[in-house]
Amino acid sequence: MVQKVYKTVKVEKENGITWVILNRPEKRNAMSPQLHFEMVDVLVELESDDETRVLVLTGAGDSWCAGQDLKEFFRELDDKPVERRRAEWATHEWRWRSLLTFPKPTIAMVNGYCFGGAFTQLIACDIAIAAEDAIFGLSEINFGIFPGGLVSRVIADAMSYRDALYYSLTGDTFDGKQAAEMRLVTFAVPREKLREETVKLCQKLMEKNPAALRATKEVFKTCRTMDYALAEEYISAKIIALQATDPEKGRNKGIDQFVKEKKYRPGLESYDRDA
């Protein structure tokens, strides 16, 4: 794949890991319309990129993302309804629809400030790792509005009822340690170990069967809003579909290696994918 050059996003590839870096450090990576359009293109390109086995979303400099750019996304589009509609489509397209359904594992590596609108892509990622001193905040109440876009909806999924309302109503901030304690992020580590621990997790994920990883994401995210009877039917169909489409035939390999060859323990490790 020929790698494109973007103005507000950097894409770096390393040993199966693709680092997608929001690149407006002078604005704490606040999201402008151009950034949204570029991110739509980035995710479309990477969906079918064979070099990308895990995607890590992070930010340049000392911030992950400070939310929407109040000047460029809001004020400058107040009297431009067509441009506003395009920007609104792009922001929802990449931050929720594309990222939520991305066919490979996604990790939010939160290296600094994460505010407002940034909660949408934070929660859309499969896993989130934060620096312990990263700062999170739902600051919209401080300038007279409420968490818009999809933020009010996604925090209802990812935060407890009490935490979501408290931080939405007060605008108080919390750090990466607190985010891990409230389960908004998967875990938090010292900032100096953030990239190292993220790479370790990527390597663990890359040991797994890619088709099974994709199916696992799809089944979990789709079933969350189903009743039990419908979920049972859906999961049964997806199991059959995975067995039919998995190039590795992982289910058969794994069972054979455990039952016939007694080569591994499925509760503790992956089957030998190269066998």
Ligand code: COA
Contents of the next structure:
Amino acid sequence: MVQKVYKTVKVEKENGITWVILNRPEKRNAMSPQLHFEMVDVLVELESDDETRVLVLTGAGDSWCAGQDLKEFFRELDDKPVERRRAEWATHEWRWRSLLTFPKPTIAMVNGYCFGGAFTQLIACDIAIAAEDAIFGLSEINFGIFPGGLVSRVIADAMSYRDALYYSLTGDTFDGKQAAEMRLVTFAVPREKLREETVKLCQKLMEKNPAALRATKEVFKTCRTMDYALAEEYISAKIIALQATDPEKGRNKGIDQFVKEKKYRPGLESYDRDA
Ligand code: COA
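Instead of the form predicted alone shown above, give the structure for the form predicted together with the named molecule, please.
Let us now look at the entire complex, which starts with that chain.
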């Protein structure tokens, strides 16, 4: 695949891991309209890229993402309704629709500031690992608005009622350790271990059956908002769909190796995918 070059995003591939790096460090990786358009393209390309088995979203320099660019995304589009509409489409497209349904595991590796609009892509990622000293904030109240875009909606999924209201009403910041305690991120590690721990997690995910990984996240994310009757129907159809489409026929292999061959214990380890 020919690697495209972007101005506001860097894409680096290494042993199955694709690092997608928001690349405006001089603006703390605030999201401009151009960054949104480029990210739409990046995710479309990577969805079907065989070299990408796990996607890690991170930021250049010491910031993960300082939210929307208050100058380029807000102020400069105030009098340009058409450009605003396009930029709003792009911002929702990549940060929510594409990332949420990305067909491979996604990890937010939070290496620094994570403010306002950045919570959308943070929560869309399947797993989030933060540096213990990363700084998070729902800062909108500090500049006279409330968490916009989809932030008010997604924090209701990923933060407790009390935390979401406390932090969006006060604008107080919290660090990576606190974010892990409140379960907004999966875990926090010392900054110097952030990349190493992220790579370890990617390797663990890459040992699993990719079709089963995809179905796992699709089913979990889709059926959260279904009632029980609908979820039962949907999940049983997805199980059949997975069996029918999984190229490595994992379910048959996995059950045979346990039940017939007594080769492993699925409670403790994975089946032998190469057998
Ligand atoms: N929008 C536009 N520009 C931003 C930005 C944002 N969200 N965040 C940072 N920048 C720009 C600054 O204006 C500055 O630009 P300049 O060098 O042309 O003056 C540059 O990035 C560096 O920012 P600075 O504030 O000097 O860096 P810092 O390291 O001292 O502080 C932050 C970093 C993230 C704490 C601070 O920039 C900030 O509060 N940003 C806004 C965060 C926010 O509320 N985001 C929510 C938006 S939805």
